[in-house]
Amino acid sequence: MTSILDELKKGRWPSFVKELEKTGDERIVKYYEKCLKDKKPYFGHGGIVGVTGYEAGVIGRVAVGEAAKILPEFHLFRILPPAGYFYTTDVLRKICDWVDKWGCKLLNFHGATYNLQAFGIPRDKLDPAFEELAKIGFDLGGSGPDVRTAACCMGPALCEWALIDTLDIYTTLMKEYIFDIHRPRFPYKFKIKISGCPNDCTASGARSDLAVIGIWRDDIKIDEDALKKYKDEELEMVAKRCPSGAITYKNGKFEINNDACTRCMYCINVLHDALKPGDDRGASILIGARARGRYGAFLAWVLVPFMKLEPPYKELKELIDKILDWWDEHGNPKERVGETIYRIGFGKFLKDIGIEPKPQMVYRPRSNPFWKYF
């Protein structure tokens, strides 16, 4: 009888289970197997386990049952990576012969925590193989109730939507705020992502306790003869799919009350060639968002709509120290800041934190991302 792994194998496509094979760890294979066999998975936490002076960064997975015969622990390095996902050719060689030698020739490019993640290392290496992993160049990522591992776009690298160095910002905060990812003191986890522009492509309004958007804030600059060459079809379809109906044509008149604009940058992806971002950049500001919880799914809210952001960066991380002596002190156990500041309430929150209210933080109506309109 054909086993399910062989199943997996067959097909046009490629297969996870070939580039397990290719690990040479039989145990690997016969573990996953009978966890398809059995339906379950047999790997629990494995309790506390580390580096030597660090109290996150390592996931433990130790198996429990009949499985820990074959695979008996399978631990987990989160590994910071460089902003942007950018590596030379020489670190990424270092790093394979690193995982050749300590782990089971398994790495995770990247993980939903934005790390680079290296698997099955055993206990007893765990210090030895931070050790080289250190001398490449490389520290351990956040886990637990810490500051996590933050996510950044490829911003000013690689698209010219970039408002903000996205790049700069997150080397800035790692740095910054290294010690915190280390040695976990909060109630939950604290995640922070940073976005280029108003198209979110880390998702930092749906996935972070605290979002830094790219924003501008004078006008849209629109080039007229660019957008000449646009059809009337194309230009009434933006009008109006705007989603704040800043956007009028109307006889062959296009126009933007940038006075209601919310520089959700729709008419900008459209009609690329004839609208640009304005030249007065700087960063929004989000607070809360988180996909589940005790109350619910959460998107992110606006706490500081405009801020300038040049190096070092001193007003966002003076905004992040307040929101994390807030919440540490506020918090209860395994609840994120945005639960929080909904139990205790937006308005304490601001006070405590010495922010005046402003129109653009009102939460309601668009505050659950499972919601459809139709």
The other form holds:
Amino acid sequence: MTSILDELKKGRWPSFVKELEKTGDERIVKYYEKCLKDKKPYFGHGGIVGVTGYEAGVIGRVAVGEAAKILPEFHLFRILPPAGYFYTTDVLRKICDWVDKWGCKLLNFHGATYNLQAFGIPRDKLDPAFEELAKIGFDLGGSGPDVRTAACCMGPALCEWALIDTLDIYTTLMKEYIFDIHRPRFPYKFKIKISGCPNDCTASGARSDLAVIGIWRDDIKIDEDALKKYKDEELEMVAKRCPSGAITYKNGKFEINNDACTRCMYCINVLHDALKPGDDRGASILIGARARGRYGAFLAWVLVPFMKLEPPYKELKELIDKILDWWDEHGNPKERVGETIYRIGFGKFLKDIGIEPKPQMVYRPRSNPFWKYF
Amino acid sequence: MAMELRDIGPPDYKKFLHPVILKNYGKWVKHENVRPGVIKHISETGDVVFTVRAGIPKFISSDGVRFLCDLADKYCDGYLRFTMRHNIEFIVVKEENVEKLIKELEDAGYPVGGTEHSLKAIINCVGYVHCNMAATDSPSIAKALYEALYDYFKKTDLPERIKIAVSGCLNMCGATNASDIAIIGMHTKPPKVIDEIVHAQCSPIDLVKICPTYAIKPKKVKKNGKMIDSVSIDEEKCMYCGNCYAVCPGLPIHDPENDGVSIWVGGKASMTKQGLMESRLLVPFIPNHPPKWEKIVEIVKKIIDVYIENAMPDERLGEMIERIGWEKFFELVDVPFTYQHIDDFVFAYRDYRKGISFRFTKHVK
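Show the form predicted together with its partner chain, please, the one above being the form predicted on its own.
Next comes the full complex, this chain leading.
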């Protein structure tokens, strides 16, 4: 019998439909096939599904209509992953055994929320399943209007450009806000992403309410010997294409005007053997990104141009507390923090949380004469 | 119920780091791209670690994970990680294991690649498999694109990296607002109001507040002789975002005939060079056509061909388009420019051309 799914089992890229089949749970395959054929999903609103003591972390799905006979319920656990998404095979096998026992043998590394997702845990087994998961050492992530599971890059574990300890910051913040992760009480979700350098591997500037991005303040370090190994054309191209025009390459001499440099990482990325970020390191904090909302898509903008970040990250936690309190007070339902700020005014927000305005926060000052004094 | 097991937070990452990584934590000084999919990390202590990157399917069975664990036990002392774009990365300390691991991965059908200037793994949301909102099925779109663009994942000769993301609806779980090429599921008709369900399960005031275009108004209707609270939707104002359906089952928006996808280009999420760039509309609507998604594949292939032909070295798609001009890009990709391409929402003014330094294309007759 031919099926609409046959096409998705073919080809060179590993097929997710084959993986769905490998679970041995025909219901999932049949449900997915029906959706694809009818060009619509059959899940309704899951209702309240969760483990005792938490109001988040389990995504409930209950099928409605004709598909309810095929797959009546299909809940998933969002599991807080370890920082940097490093695992041992030992712990992965434990998670596999766990999902085989309680769920439907299906996992997702990782979801768009950067949680480890485990599918198909039935409603009446949520509590015992969670208890056993906790014994393996894992906890649930966020869902709904709460502080969400943060994301961080591999940072100093494997990357020479990590300017802040992203893994430690992730773990510290998740432990600090764990109560708010599991108990939604805010207007909407609040996502934190932590990138070690301006390459921003976590896409924090596009995807998070609070972006913490590693940055340096002093001069780019040049290894002259390593620089000599690059061809003239390469050095010329980098000098020509430096976005801030801070690099000159004349008569075999490669110079960086660090005053003009905007630390965009272009030269460091291309000439990575010779150039290194400076030593006075910290983070820039950006606020407000979201994909879609009342005003369309927002990208994050600068809130704090530079913050030193060293354990126990007191300054960062205080900033997050202030933002959450302000947003809790002023935000409307389903309004992300960026939208609340935009509605009320960025200047007012800065004043309320006690941050002084700085020219680094904008490209250029206002062009209209309509303002209030506050 | 043992409450002491509540709120334990994420596990300690240090337990999961390879001893060589733990020893060299924060001491890396250099990396080399050995071959597509393999990065050599060099520490100031002289230690070396290889990461081997492979593509995995969006959903993976526990047996699939066990197979990957077997490989990691054999070649990586039992250590592995997952990347921000949902690839798997094997941590290899012994250089001679790199080729052996790659061979076993490729034999088992897991492509090794996705580093440097290649097609990165396609980010996609869960689609019909686990979503109640999806206007289109992103896992199958991603699969169709992977088949067509497979070689770009394994080679590194593109001008710069290409990041593709697929989202099933405007919630954009698939990171589509700042991707080189983004496919987004779209509704094209307003939701239908089922008064009884709105009355029984939803709060009209909340619905009024969450509608981005103020299209929802509270109303009272007579049902079975009783006046009940419900809402009305101004079809002129509705932009079909699905925000209301997300909180209220009484406003179903799914419509198999009129749901489909849109294609966006030119976004960039890294802070490098000129900074962040938003994805911009290229094709407003294509009806859903699973499972092969031929039309999407055709347009994406065309975009990549134009990109390879016109981009300078180290230039992302969006940077190239800004340099050659959007009007020129539309001509090169040869898709129609429609009323939908001209913004009329909140930030519309910033995109209108102030000045006459444009290029003439076939659009001007």
